[in-house]
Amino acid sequence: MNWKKNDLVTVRIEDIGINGEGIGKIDGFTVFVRDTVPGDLAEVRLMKLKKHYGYARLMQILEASASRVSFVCPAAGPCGGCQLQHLSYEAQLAWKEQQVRSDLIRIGGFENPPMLPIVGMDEPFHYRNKAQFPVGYDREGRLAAGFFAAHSHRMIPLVKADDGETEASEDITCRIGKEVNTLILKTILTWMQKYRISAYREETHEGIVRHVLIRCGYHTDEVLVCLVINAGKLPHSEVLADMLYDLKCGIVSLSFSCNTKRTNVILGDNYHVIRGEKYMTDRIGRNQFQISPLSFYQVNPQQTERLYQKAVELAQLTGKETVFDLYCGIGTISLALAEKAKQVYGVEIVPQAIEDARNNAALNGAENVSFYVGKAEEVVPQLYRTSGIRAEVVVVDPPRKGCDASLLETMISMQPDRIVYVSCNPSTLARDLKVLCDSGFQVESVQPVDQFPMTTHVETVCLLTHS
């Protein structure tokens, strides 16, 4: 390799990396370049060089890909939220489908995986029902809220306070978030400005308001707002409540969560209601859910309904089956399964989530569901080996790291008729499917679902049967 840092080179982009960066090769040397898409011919400046690969900065597009589109959001480049906004949505779907297929072949060893076409969205913007905005200061010292730049804690301001001195700037509405977020953030910053409520400064661990969490109900239009603060109480909170409720934008819950630790974790361990309810409500299918600031709830309700419908369809329930729903969260999939199963057992490690799940089961009159707190790899063996409960169907929806090895071993020894695997990470999905299929299961279908348009993430739901 004869190149060195700061050299200008020309590269044809051929693929996309897991963080959304374009990938090209120069005489076999791999280069990662942000803000490029497959098909682009780009002039780039080499910034960091390793033995077999390097990172470069885009200088100019010499020849634009047919799949390249303009950024819809002016903050999309520096912001870390939308890695693929400059790639046409059709190309995004094609790449995500191929990513699932490629990982199943490369990692799982499946020569010809039974793929179904990816399920995309008719309108791939403004779908997120949850956003967590850091609050801080812009370069002029003005109160602002926005998102962190990719791989950093440098805030990209979207909404700024009007301080009466600095020239007013136009606020930016996040294109994948709800439009009401901008109005709520602007009101909170105005309140902070008027009552001299300081924003948190991470470097000194000083200031009060750290983040603003906003949740919006897709079916109900209810809105929940929670301020995360570096203090034990929130001054002038009743005034803030008046200002926010006067917006008449559907707010049903205003709260604050205390987090005084030096940590990257956003929310504290609990929250305190300022006005309204402890939760907002929304629906998935026919089931209603109570969602608090601490609840895990899928951020794209439209695609979640499609994902869960597919999971229930693949479970092939007749009303006679016992079902294990592992990593069940607040019981969203459990309650969908309970409509067609004899009995459902949900398992989740987070106590608050199980409390929410039990409340949601009661709310929806589901009497054939039981929930257990604990690690799935510990609870399931106890239910199976100690209590003698065998599931004909197992539904598993693990975090990105996939299933624990001992849980896979338990599923193998239990030999359910069907396993429905819901995954948010194609590589760990492929790894786990290989383990299961090496032990007598076979993959019947693989359905990718675009749960997160404009990002590199993709959900997949698979059916495995025991041969």
Given for the second form:
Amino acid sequence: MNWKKNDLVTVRIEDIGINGEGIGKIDGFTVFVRDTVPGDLAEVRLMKLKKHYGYARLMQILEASASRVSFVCPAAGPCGGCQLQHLSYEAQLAWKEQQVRSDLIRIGGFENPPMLPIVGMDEPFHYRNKAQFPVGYDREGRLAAGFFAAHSHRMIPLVKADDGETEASEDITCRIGKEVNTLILKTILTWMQKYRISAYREETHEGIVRHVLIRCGYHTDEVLVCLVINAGKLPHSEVLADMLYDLKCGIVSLSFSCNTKRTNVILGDNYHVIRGEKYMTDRIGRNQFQISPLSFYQVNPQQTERLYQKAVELAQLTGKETVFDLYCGIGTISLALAEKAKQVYGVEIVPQAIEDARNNAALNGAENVSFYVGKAEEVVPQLYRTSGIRAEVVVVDPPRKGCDASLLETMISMQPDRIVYVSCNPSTLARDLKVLCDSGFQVESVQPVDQFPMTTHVETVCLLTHS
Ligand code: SAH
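Given the form predicted alone above, I would also like to look at the protein as it appears in the form predicted together with ligand SAH.
What follows is the entire complex, opening with the chain shown before.
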């Protein structure tokens, strides 16, 4: 390699990396360049060079890709939450579909995976029903809320306190979050300013308000607000409640959660209601869910509904089947399956999620669902070997690292008629499908679903059958 740091070079961008950077080659040497998209011809400055690849900074676009679009959010570059906002939505979808296909070919060893076209959103903005905004100070020392820049704890301010000097028009509304968030944050910051309530400073572990969590119901329009504080009590909280409820924007629950630890974990272990309910309510399909500030809940309700519909369709239930829903969270898929199955067993490692799952089952009158706390790879062998429970259909929805090898083994020996694999990481999906297909399963269909427009994430649901 003849290049050295600070050299200016011209490169054609060909692909996108997992963090959304453009990838190009200079004489066979791979470079990653932020803020570029496939098709761009870019002049870049080489920054950090490793043996087989390097990083470069974009200096100018010499020829813009046909898929390039303008950022719609002024904070998109520094914020890092929307890694693909400068790529047309059509091109984002094509890239995600190709990611899934190429992982299945490269890692899974499938020659021609039975892919269905990716399910995208009609309106790929303002889809997130949940946001957690860090609260702090901008460069001028004004109270502000925003997001942390990518891989850092430097806050990119979006909304600032109303101090008589800042114009409301300077506030930025996150394009993938709900529009109402800006109004709520503005009100909280104005209240903080008025009652001299400080924002948390990570370096010194001083100050009170750390984060604001806001959740919105998709079908119900209910809103839940929770302040995460570095204190045991929140002063002037009644005034805050009056101010927020006066907005008449659907708030049904206002609470605070105490987190006095030096930690990156956002929420504390518990929460206290200031006004309203302990939870907000939303629906997925026919089922209702009560969601507390601490509960896990899918963040893109519209696409979740489509994903679950597909999962249930692939499960092909007739009412006679015993079904395992593994990695079940708060039981959202379990309840969708229960409408059409004889019996559903949900397994999940987080005890609080199982508590929510049981409440949700009761709330919806589902009597044919039982939930177990524990690792899927431990609970399933027990249910199968000790209690003799065999499932005709197994649904798995593991975290990014995929299924544990021993769970795959149990599924292979149990030989369910169908496995529905829901995955948030195509590479571990491909790895696990290979193991299952080396032992007698076949992949019947692969359906990518875009749960997270503007980001590099892609969800996939697959059907496997046993011959
Ligand atoms: N199916 C749910 C949640 C999927 S997220 C939904 O659609 O909402 C993955 C879930 O797997 C998380 O709730 C996580 O807590 C859980 N989990 C992680 N490791 C696990 C394990 N080894 N066994 C069981 N559950 C696990």
